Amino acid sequence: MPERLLEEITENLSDDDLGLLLLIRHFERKLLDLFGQGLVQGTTHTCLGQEYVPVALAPLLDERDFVFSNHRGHGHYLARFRDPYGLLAEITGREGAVCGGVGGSQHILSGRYLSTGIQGESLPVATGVALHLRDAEPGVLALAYVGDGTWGEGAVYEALNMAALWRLPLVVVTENNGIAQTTPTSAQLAGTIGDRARAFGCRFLHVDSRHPHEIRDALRPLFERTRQGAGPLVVEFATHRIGPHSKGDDTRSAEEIRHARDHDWYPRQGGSPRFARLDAEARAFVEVVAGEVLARPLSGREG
């Protein structure tokens, strides 16, 4: 994408939206750096390139809504809570961790937020929660983030069937980055996600935009209808993963990686003076967070 268009995306954002985008970007970059230093155990999956999705959705969600995330969920958590200290402490097993350091990168529970690394697991749970919300808390919804690869799980279709039959307040957000771990979506998904969703009678919207304001304008009335009893909504974001699946396991060709980076929202040439200032502030803040968290003792599982 031309630099001019990339700058239009960032310059049309409020300081708050842009600051949150940059917080997630530099948090993820720092996480990979810490992993390289041996300071993060196990595995981790970054959302580099996809940060705008949860940032765009954040204002559409009420604090009473349930959010179900997945293995690539750091951006989902940060957009929901803006708590980099607790998240990094959880990932590195330090005091002050969200779940006492036992959940790590993928499995986090905080209030009405839950993430899991098991593909397709969250959607049946979200459907059950949506059933409760329909009857006990009208106007509240459950939102589940999934990837394009998750549409290969049978549990997805069982959940959609029940959600559509019972007109549940469920939103399924699909971040389609074109590759399921190391398998191109074109090699593992027949037909389209939209056709699959519509087969159950679910409302569907395909989103190409990376402008948070455009995304919100398109989704706000659809979210409201979901809250009012119109039944489940499936939203597919055509997005790009600019990093590897987890750390160094990127099997894409150089051309495919270049294509993804060309469509990144983050300006390659530094952006405007305003962008440069907010970018430097976010980078510095993440360094402060990392320094403070890593200086803490290991978690005593107090969470």
Second form
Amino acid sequence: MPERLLEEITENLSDDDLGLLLLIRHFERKLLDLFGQGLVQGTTHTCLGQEYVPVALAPLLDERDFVFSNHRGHGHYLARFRDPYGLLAEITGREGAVCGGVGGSQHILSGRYLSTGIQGESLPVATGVALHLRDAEPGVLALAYVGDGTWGEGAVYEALNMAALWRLPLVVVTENNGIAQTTPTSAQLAGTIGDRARAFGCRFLHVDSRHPHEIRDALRPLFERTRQGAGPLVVEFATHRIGPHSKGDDTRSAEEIRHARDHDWYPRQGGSPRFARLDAEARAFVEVVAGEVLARPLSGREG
Amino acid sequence: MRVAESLNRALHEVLAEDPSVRVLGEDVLDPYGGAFKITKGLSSRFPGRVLATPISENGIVGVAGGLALAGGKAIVEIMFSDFVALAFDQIVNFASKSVSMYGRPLRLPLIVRCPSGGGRGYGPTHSQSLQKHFIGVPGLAVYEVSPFDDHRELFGEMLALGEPCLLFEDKILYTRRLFGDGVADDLFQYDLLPGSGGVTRVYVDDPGQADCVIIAPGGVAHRALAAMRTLLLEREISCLLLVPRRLYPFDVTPLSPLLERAGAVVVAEESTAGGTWGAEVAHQVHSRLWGRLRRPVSLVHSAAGVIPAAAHLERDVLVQDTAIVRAVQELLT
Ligand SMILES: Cc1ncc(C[n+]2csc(CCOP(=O)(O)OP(=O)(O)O)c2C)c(N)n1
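Follow the form predicted on its own with the form predicted together with its partner chain, if you could.
Below is the entire complex, every chain and molecule, led by the chain shown above.
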């Protein structure tokens, strides 16, 4: 699936989709801002530039589907729950935190959504969940997000092997942003993700498009077949990380960063009047969320 | 009945009673029934609920974690406990973390069975007792099979805990007889220490009259018994053996009155020296009974080395009854 022109991406979207994209964008920007002010501690990995992936996938997922996320999971969470209050409270350890402030940015459990901070660890777990679902809740699937760097972990292959052998309803979404922390994909991944997936007999799709409608159209039938018992599906999104790995740790050259920015879905010229309106709304909403959450008392622990 | 048969029977009962339980492991299907036959008959009787897996220890334990997360229960067999090292991440960073790191308790009923220990000539990578590496992990319970225990009850307790459990099964026990009716042999009787949550006590006639208390997990029970026999018949020293079902978390409180009365305590285990479970137990005993013991708790374990394959070399490294005899004598002189 090829890339389309940037303007088309945002202009063809519903208010709802665009609003969600912008919510994630402004949430992440605000986080980096709060970091700069010393109001967020530890670490946080923003998904700037990659927001469209979970937004595109959101309507393909049912409430009963399990979603496994990783360190770069704010967009995954917001696309599923649209709950910036709970997430920011979790990241800042305030009352109303999704996990009481124990998990923080990288460790969130809410219903059938779980993230954890060890690369590759979630794939065997998602495989186990898919095994349970295959037998107990046919038609329901488990989806796990991983980065390209995570394909270095053996757990990925153990999981794919079992998921393929047992024809499990598992979708592995790879957000290939061309870099893992500071290491370019070309320096850490031999061969291709597609060949690796196919070696296990998994169905595979490479996605260059950043247009949610195109992505959905391409993936809907593949997800459906996974639900119906066709076995695991691996999807690789060619995407771009616009921000730093975590807080301010971007080791890329100015040119590389510019290249990544050139692929941003967020129009630099400001976009249409509708875009400007929704953009301002999302920005203002995130300010309200941040103001409200940071005024809350510190979170207490349950249990 | 042999211990292997008792464990196998317990698994049959667990699967029969609770349809949400699955068993996974390498080569666990009939007619093989697992490297030590503990899963024999399960796959024929419960098709679909017993899964033979690829050689992927980390992956299998992760799958078990996923089954538990989705509402099922899972029992994993690690073929030799040495290989549980490959699943360290799933055990320590996923399963045991997840029961509490999401800010509220999460139930993850999951058992990882680990056939462990030497004495069978399998050599350095198939003979270890790795319990100590899993002691002190929040959210992880460590159990050990004992020839005195009710294994159906043991599995029930672990699954009811709702936390990941490691079950170490000393391979040497598999072919040993399961004790019954409170009789260990012609000299010793046994029962459960009341209020102890599964500590077996083994004694001559009065558990309160021992000169020394030996604390040992199930895998060392026979060596402790042999030592107690020698000490009694040849030195007139009477020992009380305490065999806890659960090694961690471990609470010495219910044992304290007995330890205090004897004033001499030995902890014996098969782990190699250094950072042992016994050291953890000894620390608890010292904190509680300092000043009321004749000597510091004595630790008996295997030597600090690899476990050789050749029988005569293996014997030199692994803990023996003679080492327990020596430790008790030294404590009492
Ligand atoms: C097992 C493990 N090793 C190392 C890390 C540290 N780490 C966190 S994110 C990251 C890079 C991951 O790269 P990739 O999978 O490509 O995802 P991306 O960050 O690009 O989204 C690393 C090395 C980790 N969290 N877990």
